[in-house]
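Below, in C-alpha cells: the form predicted alone, a single chain.
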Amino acid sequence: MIELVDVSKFYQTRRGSKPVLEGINLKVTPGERLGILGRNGAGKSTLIRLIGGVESFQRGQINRTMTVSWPLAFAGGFHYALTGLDNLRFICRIYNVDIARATGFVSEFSELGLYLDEPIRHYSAGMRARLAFAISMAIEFDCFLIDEVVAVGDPRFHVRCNYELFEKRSDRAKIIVSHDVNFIRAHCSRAVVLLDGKLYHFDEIDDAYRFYDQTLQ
C-alpha cells in the first residue's frame, strides 16, 4: 500500500513561500488503478516525484508497503559520464536485481546498441527515455509511476511499452497521469483531481471528469 496523509510540499520563490500541495491524503492499494487530473502547473507532476521518492515534501508522512517505480522514462537519476550499461550496474546494484539477467532484456529491448557502451551526455533526449524506461521494466515494482508519458520512440516501440506495462504487468498498482480521456478511461479503476493543492477523490472516472472540465471553464 500507499499513503500519503496530510502531505504538503512548497516551493520557495523571489515573493516568498508558495504552496504546491496542501494537506494531501491518498492511499493507493496493491494491483489499484489511480489516475490523476489536473490543469498544468497544478502540481500533478509534483505529487508524482513525491510519491516516488524523487523529491522531499515539509510536512505530512508518506508509508510505502509496495516498492515504487521512478517516474516512468524519468531520466534525471542518470550520472552523465558513465555509460549507459554502468548506469544500469549501478541501478541494479540499488535493487538487488540480477546484473546479467537485466543487461541482455535492457539491450534488448532499449535498442540502443552501441550506445550502451557510451556515456549518458551523449544520448539524445529520445535515448535516455528509452533507457529508463527498460530499466524500470527490468526491475520488477509492485507499482509504475506514468508521468504523461508512457512510450518513447516510433509507433512500433510504443507498441512494446504498452505491452510490457500495461498487459504483461497488469496486475501491478500503476499512479497515471493523462490529459487523455480514453487513456484514464481505459487503464484507470477511478481518479481523483488535483485543485488549487487540494486533491478531490471520485469513485467513478466520469464524475471525476465532469468536476475537471468545469475546472476549465
Given for the second form:
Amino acid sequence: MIELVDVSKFYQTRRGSKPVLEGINLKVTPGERLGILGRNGAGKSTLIRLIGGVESFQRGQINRTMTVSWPLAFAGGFHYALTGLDNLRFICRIYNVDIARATGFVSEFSELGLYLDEPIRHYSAGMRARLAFAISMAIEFDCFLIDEVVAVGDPRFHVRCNYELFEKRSDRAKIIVSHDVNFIRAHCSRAVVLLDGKLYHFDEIDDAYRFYDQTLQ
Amino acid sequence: MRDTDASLLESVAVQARVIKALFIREVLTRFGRHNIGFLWIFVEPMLFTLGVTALWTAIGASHGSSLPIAAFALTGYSSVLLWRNMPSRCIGAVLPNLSLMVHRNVKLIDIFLSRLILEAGGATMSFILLGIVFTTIGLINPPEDLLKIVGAWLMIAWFGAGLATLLGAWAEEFEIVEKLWHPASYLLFPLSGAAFLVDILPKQAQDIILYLPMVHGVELLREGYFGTVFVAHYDMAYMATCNAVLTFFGLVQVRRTARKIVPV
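Next block: the form predicted in complex with the partner chain, after the form predicted alone:
In what comes next, the whole complex appears, and the chain from above leads the way.
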C-alpha cells in the first residue's frame, strides 16, 4: 500500500513560499488503478513525484509498503550521454535486476534495435518513452507511476503498452496522470482531482470528470 | 517530512548498489570505452606526477633539502592530487546526474561518494604504481615505514573527502563556491607542503603554514618514506580535528542541499 498522510509541499519563490500541495491524504492499495486529473500547473506531476519519492516535502508522511516505479515521464531517469544499453544497465544495478534478462526483454519490447548502442541524446521523445517504458516493465514494480508518457508513442506502441501494463500486469497498482479522458476512463478504477493544491476524491470516474470540467470553465 | 521505506540493513545494501552503479556510470562518461578506457583512472594522475617529477628533476629543484627529488615529487604531488581533485570533482557533480535522481534511491551523498571513491582510487593506484616503479628502477629507496604512509594517505584522503563534501554541497546553493575554488585550489598547491619541507621554513612561517591541515598529512607521508633524512613537523590530532569538523559540516550541508534538489 501507498499512504500519504496530511502531506504539504511549498515552493520557495521570490515572493515567499507558495503552497503547491496542501494536506493531501491518499491511499493506494495493491492492484488499484488511480487517475489524477487537474489543470496545467495544478501539481499533478509534483504529486506523482512525491509518491515516487523524487522530491522532498515539508509536512506530513508518506508510507510505502509496495515497490513503486520511478515516475515514467517524457524526460528524466536517463543519462543523456550514455547509450540506451548503458542506461538500462545502470537502472538494473540500482534496482537489483539481472542485466542479461532485462536486456533481452528491453531490446525486444522497445524495438530500438541498433539505436540501443547510441547515446540517449540522439533519441526522439518517442524513442525515449519506448525505452523508459520497456525498462520499467523489465524491472517489475507493485505500483507503476505513469506521467503522460504513454501518450507520446505511436498506435503500435499504445497497443503493446496496454497489453504489457494493463493485461499482463492487471494485478499491479497504477497511478496515472493524463489529460486524455478516454485513457483514464479505460484504465482507471477511480480518479482524484487536484485543484488549488487540494485533492478531491471521487468514487466514480464520471463524477470526477464532471467536477474537473467545471474547474475548466 | 517522513518518508519510510526500508530497514537499515536493506538501506545499506541499496546504497552499496547505487554507489556501484554511479561509479560505473562515472567511469563510462569520463573515460569511455575507447583506447585504454578505464585505465585512465590511474594513468591520468600518473602522468601528472611523472611530469612534475621530470620537471623538478630537470631544473634541479631540490627545494632546499638533500632529499632525492623523485621521492620528494612522488610524495608531494601525489598527495596534492589526492586532496585537490576530490573537491574539484564534487563541485558541480549534481547537474550531470540530476536526471538520474528521479530514481529515488539515488541520493546526493551517493553521487558524492561515487566520485570520491573514483578520485581517491585513481590517486592511490597511481601513487602505489609509481612508488613500485621508482623503487624497482632504483630511483628512490623503499619506504622506511609503510604503516605511517598508509596512515598519512588515509588522513589526506579523509581531508579531501570532507572538504569535497562540504564544498560540493555548498556549491549547489552558492555559485560563488565554484568561482572561488579554482583560485583557492591553485594557490593552496604551493602552500600545501607538496613543494617544500616545513623544516626549512623559518619558525614563524612554520607556525602559520601548519594551520593548513593537509601540510600535516604530507609531512607524515614523507616521514614514512624517508623519515631518517629530515625532521618532520606534524600534529595528527590537529589534522583529525579539522577533518572531523569538515566532515560534520559537509554532511549537514548535504542534508540541507539534498532537500532543495528537484530532479528533472
